[in-house]
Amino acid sequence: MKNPQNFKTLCVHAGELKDEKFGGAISPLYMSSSYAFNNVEINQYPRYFNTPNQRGVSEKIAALEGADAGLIFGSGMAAISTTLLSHLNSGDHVIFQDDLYGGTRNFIQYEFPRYGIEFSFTSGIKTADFDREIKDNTKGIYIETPSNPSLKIIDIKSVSNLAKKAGIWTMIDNTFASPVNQNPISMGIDIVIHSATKYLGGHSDICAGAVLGTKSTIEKVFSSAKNLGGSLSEYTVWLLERSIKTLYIRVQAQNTNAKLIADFLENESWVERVYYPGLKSHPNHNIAKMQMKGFGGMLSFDIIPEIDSKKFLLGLDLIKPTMSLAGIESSALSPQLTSHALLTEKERISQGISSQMVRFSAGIESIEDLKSDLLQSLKNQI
């Protein structure tokens, strides 16, 4: 789009492809995996992330994050791994917060030693915790806020300022917040990453990832991406563009439901603790208010030891006990058994993840129906 637009308008129209032949209302789908190479401005090829639909949806997501450019990938982990590897060499050091998505942490611990890349996990989430880990060979800081699954909040501007003072880059996994609720580039972050499988896709039917930043940053990521081959099919790209059109209204509804569920659970005797940045009881509620436009559709809670958490999840009827998150249908899972199963027990304990923790992804259903489903499963366990 030529001029900046309201966020809701960008969701619908940014990056759309014009149907020059028939004048259709939606972006046409170009399924070809083979394009002409003679007498063309660019050589288009799916693995080069530059076919019409790929470029269109990259422009759309970049517009939503206020970035100059973007790349889309076949999964969130493809986006994370490619971006990190494109910015690190053997002998470099990078800092991560301790509580990260389990897949990210497993990638770091398994792959980095093979490449001779050094890394540190912070002992906390305060800016001083990151500052303590900076070394002469530190190249960057990687954060995730709100974090998965304990919804911890990091002061984005403070960490960004620290990195700039040290002359190192910053990356953030913005999946839990989505561009609706949080735009880290406006707070000084260099690179924003999404598992587009989640809120950007939003219907539990596609797998994708996205990386956003300056043009030079994205060119650097592309240099590795074209070799690692993490592109995705044109049809998936087209579905993603379709899904993002409703991103704003979906996430607003999920924000509302998550807050109502968090308020409800905080007053229930069978719940020990609720993790949600929109609650005043959250230790970083004030930071979340400062840097988020909405508190998100994700929350976690600890069930009292007397209740079998696995049976509780299996007893849900309307709420789906499934992996992943951010669909229009509400879902719940045990991080210990799914998203963070690859971590050791010690690592899970250090992040506050117990067998009694339930991660809840709010959908767009009736809040009363969601409460009823939680209570009926509870009653069956007593």
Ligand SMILES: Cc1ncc(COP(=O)(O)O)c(C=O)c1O
Contents of the next structure:
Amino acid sequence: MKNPQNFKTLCVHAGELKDEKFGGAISPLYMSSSYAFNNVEINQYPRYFNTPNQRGVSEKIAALEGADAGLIFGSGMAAISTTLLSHLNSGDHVIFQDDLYGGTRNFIQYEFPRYGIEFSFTSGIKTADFDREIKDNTKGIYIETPSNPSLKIIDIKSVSNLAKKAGIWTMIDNTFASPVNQNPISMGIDIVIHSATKYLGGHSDICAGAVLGTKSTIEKVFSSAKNLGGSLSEYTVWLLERSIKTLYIRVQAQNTNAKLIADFLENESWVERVYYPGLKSHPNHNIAKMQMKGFGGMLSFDIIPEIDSKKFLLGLDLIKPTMSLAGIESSALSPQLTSHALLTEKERISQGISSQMVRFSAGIESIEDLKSDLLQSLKNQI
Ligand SMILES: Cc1ncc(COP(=O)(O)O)c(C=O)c1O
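Just the form predicted alone so far, so send over the form predicted in complex with the ligand.
Once more the chain from above appears, this time first in line as the rest of the complex follows.
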């Protein structure tokens, strides 16, 4: 079969390298950082993002997102910063949704003023909130949906239509959904970004990023990427390929567990509020239903003020109180103390992040064991 299209098959086979010499079942790993001079414009070199394994995995992730091309990076932040800088000049303006991953927000607030790039954060997540921010020098809109950590849902098609009318580009951080649950290019988005440290990697053991789009967009990103130098090392590229082979089944299991945990928490008296797009009580459940194939493995919840959320997190046994997310092992953290710690109190409040908020990343363990762990930690706090 020459060009498989089915998502599950693409996860396993897209972009794989043939082992011509030995006929091995998986892509050979080319560790070389130096390749024969081919008398071409760009020779193969790891920082040129074009070694055999780098190209193979870029092709694989592009196939999963329905994109023409892609680039992989040394981290999600390298992908985000390089892509934004490659598309902006001094004097340009860009619009961001208010509720963003803390690291992205820090990057914008710290770096953009130094390069003379203007930016606005929207006051809400409706398309009209983006429309209101468009100015003569606006070049693009950047969204993140579901958002980290409040799981807010932006209407992707509506925002991309707005941008098209205004003649500006759109970028999305699709990390929380993963390509299994959401394919924004099919909804008109120009550039999709992933922290591949999360679902694409999926085992909490690699740090990587990816950018997907048309060939010309990716060429533009590459023009800055080769200067900024955030490429991914060969062995990590190879591990990433190995991880993506099981992406579909991992994420399906995580979707299922997240929904079961959200249903469970919604009926618990020690939980004030659950944030999960798969719940009917989520304010944008209907939009999520329209644009997502699954509701994802991430949820957040607010614990009642009588319980110390930090002690609750540290009291968990099986569920790891760790920084990152999307691994096959369930984990939980306080956004206030970790992912969004560098934001001011005012910024956190505007995003709805309180000290009682817990962000939960569903793994693939038994749902009964996960519930028992939540309840045993709760018992120790009361
Ligand atoms: C939604 C989102 N985007 C981007 C990033 C940054 O990714 P990385 O840590 O791989 O640089 C993160 C990290 O937590 C994230 O949660």
